[in-house]
Structure formats: structure tokens, C-alpha cells
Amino acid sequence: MTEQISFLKRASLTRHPLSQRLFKLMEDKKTNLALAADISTQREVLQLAEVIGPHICLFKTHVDILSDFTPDFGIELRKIANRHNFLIFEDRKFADIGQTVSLQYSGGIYRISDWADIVNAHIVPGPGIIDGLKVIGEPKGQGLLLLAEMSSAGTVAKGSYTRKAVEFAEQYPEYVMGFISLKKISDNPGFIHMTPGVKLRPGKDSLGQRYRTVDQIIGKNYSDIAIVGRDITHSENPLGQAVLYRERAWNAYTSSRKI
């Protein structure tokens, strides 16, 4: 792997305007923590965004699990994101042909492209899925992450699959921001790496999710952003836990890069 350099330097090395914004945002706020708000009511999601927003660079949603979804959800979340300076990542994991994902992204009841800065996609359908999302997202200044690796046991997203994701990303540097991965998989400094399945201690849950520590994913594997969910959202003190993770993740970044 090439020399690890700062987020601020990498902002000048990417062609993607949203990546530039995210790199600078992380440096300005001193945070590379993303919160996975996998909660089933929009009231709780919005409350969490308000409380944790000052400490994160990215807020990850699963809008299709909200039991009380209303069309103003995206509007309200967008207001909070603007107030606390974080990006919104809808973890939709698109996985269909280009025409279908264009409709899923822009239409339906969720209208994801109206409020999310970032979405993600599997590469199983081929590059047409990127084209289908790009036609909606790029004119709005949005970005795409490719699912190159996953943190679940038995995943097939590895090896040649991961290498193909990098190949596709290199073909679309003006729209693809980077990857969901367990480690740094590209030496291109413009691509962002985000890793889910993060806890203070390694382990696994009853449904095959495997957890790695902040020091493992950022300090050793050179991922950029730690995506933390239940260890914050299900904590007795979500704010205190978020502050702890923010410090751990930022320290892992500063001690392993040339800042």
C-alpha cells in the first residue's frame, strides 16, 4: 500500500465534489465516525440525529424499516444534517438493473434522491447499476459507494468480487466515492473506505455479524470511516458512547497517517 496521507490532502486529490466535501468536513469537525441509525421509528431516528449530529461525519439510515415513515422524514433529517454539518447515507444496497434502480432511487414513497447525499450498491448486476444510479444522483451532486466487502460471516463479497468493485469504481471516479469494505482496498487517495461492524471489542452476534475494533479497521487496515450502530444506539448513554467512539476513531486516524 502507498503512504497514508491526511484527509485534507486527499480532498485535493479527488475529482468527486462530494468526496472533497466529506474529507474537509472530517478534518473540520475532527471526526471520522459514522452512526448507523438502524432504528424502526423516524421519531427516534430524528432525535438521535439531533443529539449525535455534532460528533459524526455521516448518518446512515435504513428508511425502509421505519414503521412510522412520513414524506417529511427526509426534509427534517436534511435540516438536522445542515445544522450539524454531516452527510446522509441511505444504506439502500441497490442490486437491480439500471432502469429499476433509477426508479427505486428517485421515486416510490421514499424518494431517496431528494434527501440522501450518498447511497450504495452491490455490483452483481454489472456496471449498468452504476449508470442507472448515476443518471439520477450525479446531477444532484450526490455520490455512490460500492459494496466491495461485507462484515457478515460467510460473505461471498471477497477476492475477485472485491477486485471487480475496485475496477468498476475506477471507471466512474466522477460518481463513485469509494467503498464499503473491511479494509483499504484501493491505493487511489480519492476513494473513501467505510467499514461497518465496529465495536469496542471484537466478537459476533447471533445472526452472523462479525465485529472488529476501531484500531483494527482504521489503525491497521487503513479504512477511513468507522460505521458504528448498536454499540451507540442501544447504549444507556448514546451521546457518551458516540463521544468515546469519535475519540477512538480520530486517534486511530491521526496516529496512522501523516497529518
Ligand code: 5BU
Second form
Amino acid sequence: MTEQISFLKRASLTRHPLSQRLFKLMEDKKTNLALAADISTQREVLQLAEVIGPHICLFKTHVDILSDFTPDFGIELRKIANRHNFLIFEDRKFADIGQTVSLQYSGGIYRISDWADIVNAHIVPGPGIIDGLKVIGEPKGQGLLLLAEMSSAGTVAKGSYTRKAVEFAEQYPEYVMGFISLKKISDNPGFIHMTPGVKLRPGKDSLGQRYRTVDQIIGKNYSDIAIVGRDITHSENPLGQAVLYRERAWNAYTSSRKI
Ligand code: 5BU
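Follow the form predicted on its own with the form predicted in complex with ligand 5BU, if you could.
Now the complete complex, all chains and molecules, led by this one.
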């Protein structure tokens, strides 16, 4: 097992400007918590960002869930992100050829590249998908995460597929920031690992989601960022729950990194 390195040190070990910013803001704010805001109205999503913003490093959206989307959504969310110093991650999971994803990323109704700092992609199409997104995102200083593993039961993203994602990422260190994965899968300290499927207790939902705890994914598996959705958004006290998750995720990080 290689040594576990602090976020601050890792900021100097990546050439990716947005990864540097994310590592530094995590250390500055002392949070490695990301919120998954799977809510269907703009007002509620923006309200969540405003309230939980001071406690997170990253706000994850599914913009196509919104029933009342207008272009103001991206503008308003950006303002809140700038005020509370967090990044915006649109969990779009692109999966097509390079030419098509470049259009999906920059155009359509959502114009994701106008407001999201980070997007993600499946590697099924091959590295052309990275080239297609990079054309749009790199000039804007944005970043990409590759889906190397998924939290859902029966996922086929494992073994040689996961290793392929690492191989692809290594070819694009100036654009790929890291991975969605259940554990640390690369020893390159510049890559960031983010893990969804997190709850206070292990378990599952009725549609294949599987949950692990913060201690499992950050403390034992050396992932970096815990992505939490319903266990915060659907709790009686989302702010209190976010504060609790923030403490747990940060403690799991500080007690498992050495230098
Ligand atoms: P939850 O409410 O904490 O279960 O939400 C998890 C979020 O993370 C949700 O937005 C999913 O789309 C997202 N997710 C996931 O759950 N598992 C994965 O492997 C990936 C994304 Br990739």
C-alpha cells in the first residue's frame, strides 16, 4: 500500500488547474463532502445549495430531473457556488461518440458547459468520448471524471473495465480529474476519487442502489470525496445532517492520511 497523501500536498502534484483548486478548497473549507441534489424544482435545488453550500466542496446536479428548468438555473447556481466556494458537478454520464457528446455538453436546452465545472463520462465508447468533451471543457478550465465503478448492485464496471478507465485517465492528465469509484483505484496522487452510494449505515434502496458508510469508503478504501444524496436531502433536518456528514467524512480523511 502506497502512502496516503494529504489534499494540500496533492494540489502541488497535479497539473490540472481545477484539481488544484478542488484540493485547496477542500483543505481551506475542511470538507470532502459532496451533496447530490436530486430534487425536481429549481427553487428547491438552489435553496439547498444556499443552505448546504458552506459545508460542501462539490454540489452534484442532475439537471434533466428539473421539471421547470430555465437558463437562469445555471446562472443562479454559479452565483451561489462562487459565494460559498464549491464546485458544480453535473452528473450527466455522457456515453456517446466524441462528436455527439461535444454537442450534448455545450448545446441543447441545458448548455451544461456554461455553468458546470465538472462532468462525467462512461468509457464504453473508447477514448474518443474524452476527446469530444475535452474540446469543449478544457479551454474553459473544466474537468472530467471517468466512471470506473458504480455503486449499484450487479454493475459490470469492475475488474478489467475499471483498469481501462485508469489507463484512459492517464492519457489525459490535463483534462481528466479522476474517477467515480468505490475505492482508490489509482496511485497517481493527482487523480481524485469520488464515491456515491453513501449512508450512515450500510444498506440498499429498492432499485439497486447499495450504500456504504463514510468510514468504509474514505477511511478504509481511501476514496477522497463522499457524495451523499437522499440521506441528507430527505432527512428532517438537511443542514444538521450535512454538518454531521461533513464531520464524519473529514475525520475519516484526516485519520487515514499520513503526509
Ligand atoms: P443517493 O440518494 O445518495 O442514493 O444518491 C446518489 C446519487 O449519486 C444519485 O444522484 C446517483 O445518480 C448518483 N450515482 C450513484 O448513486 N451511483 C453511481 O455509481 C453513480 C452516480 Br456514477
